[in-house]
Amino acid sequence: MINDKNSKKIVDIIQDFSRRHSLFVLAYGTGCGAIEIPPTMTSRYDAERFGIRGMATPRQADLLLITGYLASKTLKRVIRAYEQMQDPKYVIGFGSCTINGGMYWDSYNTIKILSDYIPVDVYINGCMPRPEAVITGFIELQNLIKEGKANGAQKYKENLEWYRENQKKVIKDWKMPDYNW
């Protein structure tokens, strides 16, 4: 007979294995970043062999993939989609635009650092990253989930006031629901 401590460990191991090998992606494609997603999912690179599948709504997804630059108006939609996702949820920032604004770094209307507004678990470098780099980013996220280090959703809840202050600096017409987890 298995005691409770061992059975809990076995359940946690199975749960973590399932989480990291079934990433359901909500791709938020802005600008040129979205052009690299279809080749990543098609037969040549076949991201589905790693358990990565596209989803239609935030309620079905557990990974938000931001591909490209974000303007002030689109940031509001990204925050809304992120907050509608169920826990555990993860974010991948795709391309230079999510890291530092990319080639739009000096634009008044472009978000420079995505992790100031929502927690980002993995950044994929490049303008635009190739499908190989995208798959490497997915694998890096899977390793973080395995190690228990992909905890952006928990960080978001713990530091919600800080994120809200940053969000409200950019989004002037704040009419977002206040979630209380």
Second form
Amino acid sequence: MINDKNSKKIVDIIQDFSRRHSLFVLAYGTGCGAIEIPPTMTSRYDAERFGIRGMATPRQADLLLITGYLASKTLKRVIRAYEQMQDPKYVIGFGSCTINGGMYWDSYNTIKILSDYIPVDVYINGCMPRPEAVITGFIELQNLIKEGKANGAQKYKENLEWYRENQKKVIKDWKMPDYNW
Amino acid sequence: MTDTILDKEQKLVQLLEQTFKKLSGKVVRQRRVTVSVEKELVPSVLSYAKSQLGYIHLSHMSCVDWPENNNFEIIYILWSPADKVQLFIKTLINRENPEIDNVDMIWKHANTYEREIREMYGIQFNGLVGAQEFILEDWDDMPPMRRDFDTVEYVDDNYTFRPGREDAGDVREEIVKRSGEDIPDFAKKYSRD
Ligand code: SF4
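Would you mind giving the form predicted together with the partner chain, to go alongside the form predicted on its own above?
Below: every chain and molecule of the assembly, starting with the one above.
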């Protein structure tokens, strides 16, 4: 193996391998799409064979699933949860609502484009996506990790100003701690 | 035959009309009665219905906006477990400066409904105790459930539309074009036109 800067070190390969086979999902559902998570996790579709399982707290989780519409009130909690998660961390936007507002395209209290507020690695469309689609989304994310392209967290750090500006447009009364990374 | 079926409903309307002069009632159908009262009378009608007629349960309290007539309509839905009749008590209040008496001393849970109506329609309940903010957070626009509140305009000001989803238009043609798949037969019968 040529050991220049651009080639992956063996350590990275091992790291990425273990990362993509132990995606721990923060057990947090926002919209109606959360109802597809129990069948995905339980015996019929058994997502655990891909190393995907639920986790109780943001600090232990790698993956934040936004399962559907996100009310502007919930956005605050999601941002806090996301910022508390440890690197490496990934976000999956789940359902049409996260992509373009879905059936809530003209609702006064749900956000329309999730990736304006937090970086999204993979979108799964459908209203609501079936467990097969969900698992396809997970595999897509695993492939991105393998190729080193799932770098949403880094994007967030670099463009924090831009994200903050968008977030503050919705959360007018910003009373949140500023985390240091 | 119908008389005997609607017996208890008619008796209820009679009783209420005798007790309160400015009240008009109507039997809608079996087990459903509506009465309209002035807003000053609402607390007394409610407490009368609760203590004397057995309408001990407030099932729901709701509000309808009528910008055409410049009115809000507040509706109290009561239920009597003994009669098994639903009693709708309706009152109209003016849309400018809307206010009405608070009734949470009759039913405690009316407090929750009233706070919701206050937030969503901007109606003041005299003497209502409870935080001003109920479901919405940092809301600084017109109460959102009023019918003259333009949600699309609000969304345009506060969020960004995804290009292509600025209206509820049918996007199936576009999907067919991009994906190269056909619209399945079962989906063809649904149309927005
Ligand atoms: S995409 Fe459909 S199922 Fe998912 S949250 Fe939106 S409305 Fe609900």
